[in-house]
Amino acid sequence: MTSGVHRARKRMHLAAHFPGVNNTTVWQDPRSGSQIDFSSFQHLAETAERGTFDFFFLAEGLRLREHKGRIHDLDVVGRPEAISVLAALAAVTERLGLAATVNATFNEPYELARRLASLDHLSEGRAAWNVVTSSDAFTGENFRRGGYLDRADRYTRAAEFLATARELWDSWPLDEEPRPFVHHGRHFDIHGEFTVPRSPQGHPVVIQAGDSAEGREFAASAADVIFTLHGTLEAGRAFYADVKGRLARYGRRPEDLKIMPGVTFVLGDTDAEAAERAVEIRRQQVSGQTAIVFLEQVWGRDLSGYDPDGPFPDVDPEPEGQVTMGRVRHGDRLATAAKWREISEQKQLSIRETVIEVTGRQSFIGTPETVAGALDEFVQTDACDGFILVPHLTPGGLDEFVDRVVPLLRERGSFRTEYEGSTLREHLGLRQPAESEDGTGLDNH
């Protein structure tokens, strides 16, 4: 924010991700449930739709992950389909915006743009798609081509893919009859007619998550929201103004992309508690195995000797060796286990106390009032443009936060009281997409 000036009070936005794809769910706390009883997904969305959150949203795993050669049950093994669960949400709520992870590597575009433009359908325009892409060959194995893409094609496909689903959507115009479609590319090569009406939102919000440079590309040129991590204030206002600043090239204002971190939360009645409350959370989250394991993952050899509890260990990663299929790799080993090492020697951690320090999310961490005030700091000084929440406990970690932290966002003028549109469009204040020629479907372009 530039000093000296004075501007109106930004609205946060606010999203709820189910959790459990991961291993930072504490399933072994009693108010655990299910990842898999539609109570569990109704209860968080009921709770997000109390709290006027924009939308809910799905992460989505299409292979189970394996680790010495058995599935890797340490974090969820087994979740329903994102859209058929998204689809009987519509049902059980009225304004939240759903949002569903499909993957754009192993699906095709036709077959995708009519479930959500279905779902958009059924639910009066509260559908969205977060794209993703893999470049996993274990993955691409549970699918008819098997294979996979290198990781220099993932986002050309997903462009591709993207650009394909708006021309399916724009084939159908607002109360007329469908247009023949025809598309001609590198990666599709399809015609015919779509067979789905012009939805409610024109097309479903697009998010995008990643934050390499291909990936803040390709948000800028086509993505609605872009989940995204970062951990500093410092660090999120330079992401902002990284993203913001492609915008214009592709003939997009910075109100076109909302940049929405995941992030964590522990509140309790004092500072002090709810400190104390993070740090058990943390050690429930990450236990002697799961910290082993961790290590595994990155040394990419059997580490089950060493004592989780005990110092660091003394031996460096196999380059080329691998424990673990279906989980995304970590760059440089030997440089991480440096840096690893290094923290680990400075601040006398223990092995598992150092996978706790390197792979903490940004957590919002203190009173209702304390996380209140930093999340709106975030915010107003452009770092975010608001939050995807992921709370630790399934299906009640919701509950807190909006019992207690939305009242006093709402007190500040920083979150609405109420819904004042429909569609998640409307919640995000996003302008309905023009029906185009080109494929793009955006009215900014």
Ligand SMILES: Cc1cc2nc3c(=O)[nH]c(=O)nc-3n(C[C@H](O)[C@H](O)[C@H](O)COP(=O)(O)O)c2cc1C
Contents of the next structure:
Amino acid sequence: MTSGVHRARKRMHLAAHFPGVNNTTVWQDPRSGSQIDFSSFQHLAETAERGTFDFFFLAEGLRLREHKGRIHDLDVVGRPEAISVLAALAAVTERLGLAATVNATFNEPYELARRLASLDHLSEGRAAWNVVTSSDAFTGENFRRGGYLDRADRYTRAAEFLATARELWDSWPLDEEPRPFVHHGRHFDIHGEFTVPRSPQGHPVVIQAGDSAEGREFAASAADVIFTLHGTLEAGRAFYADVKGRLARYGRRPEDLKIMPGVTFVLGDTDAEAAERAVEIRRQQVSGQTAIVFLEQVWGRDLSGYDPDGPFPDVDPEPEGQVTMGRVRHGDRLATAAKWREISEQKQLSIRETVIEVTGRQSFIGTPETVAGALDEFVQTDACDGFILVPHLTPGGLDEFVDRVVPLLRERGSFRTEYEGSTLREHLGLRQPAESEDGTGLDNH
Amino acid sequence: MPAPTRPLHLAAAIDAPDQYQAAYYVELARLAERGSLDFVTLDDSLAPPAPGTGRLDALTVLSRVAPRTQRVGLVPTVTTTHTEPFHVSAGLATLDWVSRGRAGWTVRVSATEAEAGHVGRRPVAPPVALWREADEVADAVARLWDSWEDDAEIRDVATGRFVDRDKLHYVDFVGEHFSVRGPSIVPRPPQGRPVIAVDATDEAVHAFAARHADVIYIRTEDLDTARIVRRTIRQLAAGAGRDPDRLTVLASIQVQLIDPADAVRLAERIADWFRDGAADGFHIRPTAPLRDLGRLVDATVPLLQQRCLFRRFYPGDTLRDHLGLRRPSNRYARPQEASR
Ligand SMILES: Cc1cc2nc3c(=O)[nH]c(=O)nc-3n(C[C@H](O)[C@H](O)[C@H](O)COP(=O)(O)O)c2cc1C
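Next block: the form predicted in complex with the named molecule, after the form predicted on its own:
Full assembly next; the chain just shown is listed first.
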């Protein structure tokens, strides 16, 4: 790939992820505030808007995670329903995009399309939907419909769901009367009249998070943004080339789909100080108890008798054991276990030190100059189009980034100095969707 | 004139056909707040209010209104027939969080062919069956609100535990129509449980109202009808083991306040009905919302205040405070306190 020598500087896109319900979020720190009070959401959103970010992002989980048959109690837990919080945030922000993660399995198109179109009206064109597809029976126990979709079906349902939502959005054209819609498909068989006129963005922005081949294909066919986890330059470039390469088949241009990995960062006055802070944060993220839980997930068995500050367990993993529910599964657990043990032995690390070493190290660590330079390199060399930043503290975790890194990105000409448009589509440089010809929604797949 | 011992309650509908701007709803809710009304309502369903017209999702609109208001209660309609009880519970708990304790829920069923066609999961059913199911939904939703004890979050650095999982509860609701495992993904909201309201004009709703509702609307222009329905529901509630004095029965009336004399007449009507015991207050449905609410707040309310019938300021911060309702104890908390 060429590295962009002959082209204009790419402008990056930035989003702020509200700290999640996992061990990335540090709650032991005295500066850690409420994960549920509206003031926390307001602070983080206002910070993101001060930094002229593209959007603010909320994740979703529809069942509390469990470990060894009990509710997991070591991480931050409990969060509000995304669309309602974002509607409230629309009242205290003016330009910031507002992205809600909402599951395509445990919702129905009419209802969700309506809520998203409502959010788009109420925010004057700032709504986005992150389409997720998890659908295990465990989560299904909270729903009338239960959980029943296998892997392949998750994406056919998600794709048909999104197509149906767009038919609904298109069924009431701008400045016209609503038209009846009809959709007969494999997953949805609905007809009638939508209740929300075309919203400012036409269609809310669609984000896709999911990494399998099916997920990438779905994103290439239908999403505006893809939320990834590829945190290194090499993996990012490979992913970028792969996903952008899939677009032409759908008549889409490379700029029609933005690639934004979720990343973490640690700043300091010197690179050494940042590195020290990073180590300290990792220790907060992986307490002794959390280290044992990580190990149990990979080993598939109870290891509570082991001392987290002691040596690695000598027992073997149980290949069929599953001790954790409600989180995305690791790949090949036996291979992971072997790798972890090897690192522990080689470096003479305790259980906790090993887990700190092998899980979730921060993506960008250094002075504001170092971090700005590294972020820019990712964007200019096509490892991504921007980032979804995941702070480790609620609600102040983004303050320092906005105060110290954003000005440097602006100086480099790699990030906007002020909002140029008013809708999220405009921030992301996405085209307004065309109005469909007849709006009957008979075209379905 | 001596003031009656029970307080008068006033609420207003802020429904407006074909209004899609946040500013419009914010203005109406702030008007209501200026008149220290208990709450505003916004109706909803999974179908257009009339063919060729539209409306936004009510829960989303009132969430948008919340940060722009301080005291007034916010009561959207959320339907129970085609929706997931788990989402209903989380959405309303969230409205309570973003409004800092001002959320209510007007329960409504979806009884039309149109709504069934929009969702495509099940055929229409008769109202009696739908209200039986709504009964289960309200039960499951309230259990989910209680599924986190208020002090479940402990942030105990010594043991590394963020929550005390003994204070998070599976609700294990199993009804005739659905089951829900729980616990909620949302911590218990500020009011413990948002206020539940229902339009009980139709007899099919009486049993539901008696079991679940804190606030009941009766749509009638006739004083006797209001009195009779109020008495019936209070009796049913007592039969269900509830204190009837905890119910707020509001006569829901359509008004049109074209000139100042209309506002005076409305004040007289409110005073008469209230003294007569036909209602605990009124749910005002304006015909032209900005005009009618403006007159209500600037003319009718001051007259009621002069007669010491209506308060001059909010007694507290939450909708429960306005309605004189205690924050409910948690059914899962030990030791078990008296509930409701
Ligand atoms: C970066 C990223 C973020 C995700 N966020 C969520 C989320 O907030 N809620 C959720 O239910 N699933 C989430 N998922 C899970 C995906 O929807 C999907 O179920 C999962 O990645 C498995 O699909 P795949 O095999 O295509 O990757 C996320 C996935 C990725 C990669």
